[in-house]
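Single chain ahead, written as structure tokens, the form predicted alone.
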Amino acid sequence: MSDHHSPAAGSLAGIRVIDLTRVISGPFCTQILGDHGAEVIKVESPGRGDVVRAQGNMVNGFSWYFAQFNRNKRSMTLDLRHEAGKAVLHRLLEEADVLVENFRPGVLAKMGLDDETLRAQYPRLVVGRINGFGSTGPYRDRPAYDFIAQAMSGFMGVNGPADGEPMRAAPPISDMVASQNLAFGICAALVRRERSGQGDIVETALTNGLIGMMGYLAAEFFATDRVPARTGNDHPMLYPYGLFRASDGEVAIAPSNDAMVERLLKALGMLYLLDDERFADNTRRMANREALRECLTEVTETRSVDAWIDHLNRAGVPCGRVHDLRETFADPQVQAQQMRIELDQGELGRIPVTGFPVKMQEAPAAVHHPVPRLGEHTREVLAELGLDDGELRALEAQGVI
């Protein structure tokens, strides 16, 4: 743990990170550390910083898309492409914990700071890196986006209905898969450096990420050699389970084994269905799925949403709406949870953001800073570092902050 003490709480107090990162994977990542106490130090290119400043929906001028992954972070602009500016950086490594860099494999050793060198020169440091595909491989240098990750790893491939073509998730998912992969790795080597006291480099990448949640999909294709048809909202391996219609919209049902199908089924007054031999089994409800989904639908379609919710959660049947992120939010349970929060951000006011999804009663998650404004804390971390107010000036009349 470095000498220098952040003034937040959390799991990860005192530990100092440097980010490098832009865009969503890696400054997810980041954000994460930062929401468990770490001090991060968001560094972003002279003038215009990280792209996602500018984008999304702006409410006075500022991004709230960029608030979503930004929050406990200090940002400070440096020129990594000038002498003056890496010498800086290597400043602020000497008192750092851990550096996490999204640049494309390669970039980060043509800045001086290959594998070896970062090695050598802080071996306690914990180098987190996020890419496309890796850093070995024929496909090492290519650009990579979550579009892209979700088409090549399989994930888009077993998305859409039966009939229909693959289909993405709406939400950047490789992005935020990927930053919470790393983030556990950086925790995992820090907890090793504690024991050995060395560092090391730790990497995710937006495919693999994907292809790491690919769970019985990927077990069912190595059992049997067959690819997973898509299957839209029904379960790849067992029914009933999925979308039903009642008689204002669908209810998410969801019996994963037997006991549980009996259950519904007896909730609904079809118990008599296991007596037909089509449904008497999984295996054999699978075969006549179109069949048991009209049987079923006859039914579930004679109540409200909110009656089956009702209904089958006294039953022990897992159910629930497809809420809207408006429903979502608005929902009492998401808000036990604090899964929206508001960040104080002083003459900008109050901006929502989604809250911590890791809950901890001894150190909890929290915001310890609000969502910093292109270089606000410049010349607060480089005075940190022992810098005077002449070499501040030489290094902005140079450009490089």
Second form
Number of protein chains: 2
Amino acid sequence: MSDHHSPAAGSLAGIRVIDLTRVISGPFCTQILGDHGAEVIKVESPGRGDVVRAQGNMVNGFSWYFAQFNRNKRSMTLDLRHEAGKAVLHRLLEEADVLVENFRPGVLAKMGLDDETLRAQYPRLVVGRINGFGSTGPYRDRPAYDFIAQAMSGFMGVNGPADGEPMRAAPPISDMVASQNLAFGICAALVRRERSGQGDIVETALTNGLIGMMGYLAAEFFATDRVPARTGNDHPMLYPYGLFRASDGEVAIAPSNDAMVERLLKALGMLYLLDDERFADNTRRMANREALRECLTEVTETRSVDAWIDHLNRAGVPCGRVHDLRETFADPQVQAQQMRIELDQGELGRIPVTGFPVKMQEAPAAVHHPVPRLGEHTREVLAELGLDDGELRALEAQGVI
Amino acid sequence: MSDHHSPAAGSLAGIRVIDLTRVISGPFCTQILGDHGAEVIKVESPGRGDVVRAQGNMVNGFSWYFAQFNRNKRSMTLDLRHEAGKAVLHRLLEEADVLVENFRPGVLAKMGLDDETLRAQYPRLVVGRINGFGSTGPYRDRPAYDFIAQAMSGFMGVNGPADGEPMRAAPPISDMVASQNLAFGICAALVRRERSGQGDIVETALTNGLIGMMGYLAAEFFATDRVPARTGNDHPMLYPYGLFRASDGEVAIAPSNDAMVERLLKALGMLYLLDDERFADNTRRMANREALRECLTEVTETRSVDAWIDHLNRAGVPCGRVHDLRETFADPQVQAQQMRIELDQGELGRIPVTGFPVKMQEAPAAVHHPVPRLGEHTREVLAELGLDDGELRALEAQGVI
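Target state, the form predicted in complex with a further copy of the same chain; input state, the form predicted alone:
Up next: the whole complex, starting with the chain shown before.
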């Protein structure tokens, strides 16, 4: 076993999370909480469970897509439309610190768990929710999906080649940014609860998360009242920056300020370019981007990508290779950082997934549980709640679990 | 004043953060903490301060780019290379809950604050750090920059048009994802500290954060040993999905499962397409993507974008318009969600910035402080630490503050 299968308690040890979410945004959030030690109980509908269990790349009937978002959880089945199922959910909430859901706005209320009820019955509970557009406003009831959030947030509008159409990011980035926002928000609310005793209702939306990432592009629009242009792999405010042709491929080079540009030109043996009035400062370099690109390429294409990466890094210039995912996971730095780990899935063997981006020295993230089978822990969780065998059999007979 | 200028305490009220960061990744992280009530003291070098103060779109000498990442902080100047400056930093840390830094690995240690010293002298302190590649491994000392992290993480490799080059995301997404990861990690460590009394050292890296976002694309690679293809605005696993031509522009449509595809076809009056063997299930629709796109476009191009958005949303099909940033911030939903807010910058007027993506009902995020001038709060902060006028004057005379 590698050392990421650590028995050490994570930062969120002792925090119990009831997870009603499915698909991506919610499960990724609760996985982050689980990675850091929270006890996550994934509540799934009997029969099929989370739809992602049957999606993406399946190997021996097991979805590796599902595996990316559902380690460090136990799974129980529960029919939340059934009165007996709702009663069990209340039992779960009595023992819980956090409830997470990503239903459309209003769905949880229809199950009897409107905000007022949650606050009144579970004043210490932190409720986390993700939806498409927010639970207030004219679009609150619209169906949502990552691609639509990428389109409506303005994110696609700034992305893509200068001469091409608006372009989505390949990962479902609105989902995953929302997951991160909610994981943060839940923990911030837990910090407050430790001090005040009071829970909170925390919400984020796919669109809002991406709007919050607009940073200097939003600043450009606000300051100039002009919509930022799409610039592909060029930076809108800096040059040189981008992909440069080497003898056997392309090298990404990104000096972030004048001092680094000087280091780059020195390393290329082209310091004299700073005496060329076309390239004397960043503003003029931006205006004469194509001319400077030609000058630089005359030199960069004389040596290999590896040679430049070695040489420029020594010179203190940020640079690197554009990796495909095979190269990324084979990279010695990525391996040193354990960004590919393996889950022991028993009969299914050891299954690779991405590792932990947040490293802690005292209470590190770890694999506490592999990916659960649907309902694998139903009886275990209900027994912990104090339900006896008769009650369990009755719930089974009714199809509630 | 609008209601986001709330005097209410946020979730992190009472948490004091010493912020040594600059540029984007660190300042965005500490701004998130400040938005939610933490007291953030931004420590800047005397004279110039954070380089972003002089970058991006400047209006009346004030950087709107800087404003995007530095509300809800106080600013003090301090020369950390000076012995007297280091002594002041120790005074600050004695009263602090969190220290955040985004120096290259080893720089803080050179200032005398190596991990052992931090743990020994400040056992309750949560130390948060962001760097390029992680503080261990062969690339730990390489200079880093967002573009390089996008390239080396595999993120660019999956992004972009199917027939084009690997493409960066327009926002500095590796910085901003790292900011979110660190904000989460700091809060998780604070939850543990409330319970155990022990601090922690929390780290994230630009590359690691993006690798953590590879989700189902990583799963595809792990499961098939094939590198995922770039697919532009098409989804690698679903069709229909993407931009469709309407009479006056394009409409983004993304039904996420078979039931929604049926709703879409019904809403288009084309339910008969499901009887066409080329389109009977998702696998066959993927194989006959171009043929189906042509069929659908024959209908979508007969009506306007607005008409389709109204009609398809009523039918329960996720859809929307590709907004540029002007359209995004003019959108009634974005306004209802207050994703554009204004900072009262005194003589500079009211300056718009993006709003809070994480909404809390009991302890909402708020503007507690506008963007500080360089060193605006130096004397205030030092006086709170108990330094008297003579000590302040001596520090000034030495150029330490």
